[in-house]
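Single chain ahead, written as structure tokens, the form predicted alone.
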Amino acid sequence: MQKGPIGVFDSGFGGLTILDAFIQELPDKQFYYLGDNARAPYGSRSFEVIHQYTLEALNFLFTAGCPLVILACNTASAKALRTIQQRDIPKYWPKRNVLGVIRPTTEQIGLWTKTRRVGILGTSGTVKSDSYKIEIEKFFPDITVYQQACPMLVPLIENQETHSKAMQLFIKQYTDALFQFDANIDTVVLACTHYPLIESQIIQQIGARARVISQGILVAKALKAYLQRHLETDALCNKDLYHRYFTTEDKELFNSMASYFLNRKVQGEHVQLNSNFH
């Protein structure tokens, strides 16, 4: 195999902030971030939709060179990674490899918290599912997690309304609907990959009731750490600064949003998905 870069993959906006942690921690690797943005957001889709499309992203980042590919997204980690990296990966693409971003998060909580009281704040689909609640309870049995959906703080969010009046008393609400199932909650996890973008204003209403961590620090850990293991992994990823981003949105949308999740400017690229690709 010749040497390419790290994919990252995300059904919408969100996983420009875990690229950008990729970005800050291996600072020597390049990157291709592709975002299913005219098809975002998956949450609410069946499994069979959700694994076609990650499935189809997969195909565009390999056949573009990637050895590995990142899924920056909680649903598709969520739902299609297990069933990828058992049947499909073998099947299609048996070089290569995919990870996702649920894991690589939950195993680390154990370090963080004293109480053993967890909270996890994340979108309707990832509550519904319970996958971080399962993930950490597997690795820690001993920590109780308790979840709070927030539907409105990813809308706002992508409304750039992320100092608005609004967003105040939602962040409001949920931290303290979070707060009311346990009072000694004592480390909070931002599951969704758009909250870092308000992550100052939830330290802020938290305040010392307990620890606020981004998932996308300790995946890019998680990473980094992977890599270090897996030297014949590392070996095969590109050290280049020059990253691209692709979209299978109107690419000036993409380039306005993308610039204002990760504050430069982007210049991403059209790209058509192959949805005969099974």
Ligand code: DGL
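Only a predicted model underlies this, so the values are computations on that prediction, with no experimental measurement involved. Between two forms, the rigid core is the largest collection of C-alphas that superpose within 1.5 Å. Positions refer to the first chain, counted from 1. First, how it differs from the form predicted together with ligand DGL.
Comparing the forms between the two forms on their rigid core, the Cα displacement of G122 reaches 2 Å or more. Once the cores line up, the CA of R209 ends up 2 angstroms or more apart between the two forms.
Next up, the form predicted together with ligand DGL. The previous block was the form predicted alone.
The next block holds one chain only.
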């Protein structure tokens, strides 16, 4: 198999927060980013739809030459990753691999909480899947997990409403609801890759009540460790500093928003995913 870039996939702009951490932690690796912005948000969609959209994204990134793809999306990781790893990868792409963002986050959560009460903020899909609860229980059975779905946050972020009054209102509503479950929560996980884009507003609302954990650096360190353990996969990853950004939306729209979120110029390329793939 030929060498290729590492693929990073999200429904929209959120995965850029993970990509940023990858570039910092693995500065010699090449990455291809794909945002399915035209169909974002995924958060409230059914298993079938998220699975199909994720398959189409994987088909694009694997065809573009990626030996490994990271689902930089909690919703896709929660809903589709297991089926994809167990059924679709062996069937369609037996030589390639796909990883998610939930496990690298949950396996470290025990390090931060003293009260052993952890809050999860995520999309409706992530919360309904109970993936965080199940995974944290595996590693730390003494931790109680409380989850709050925040269905309005991703649509507001995708529409560049990061600093609007509406955003403030919804962050307050969701964080207050989380602490109503248990005032002793001392650690809150931003379990959606979009939320680091509004991290300062969330921290402001939560105040001294809890520490807020973003996934980027955790996932990046886990990927680095994975590549150190899997030298055969590492050998397939291109060393090149030229990253590419693909979007299913209009590329100018993507460029202006991605550049705004990343604080640097991004040149996106428009792509059409093969919706007949299944």
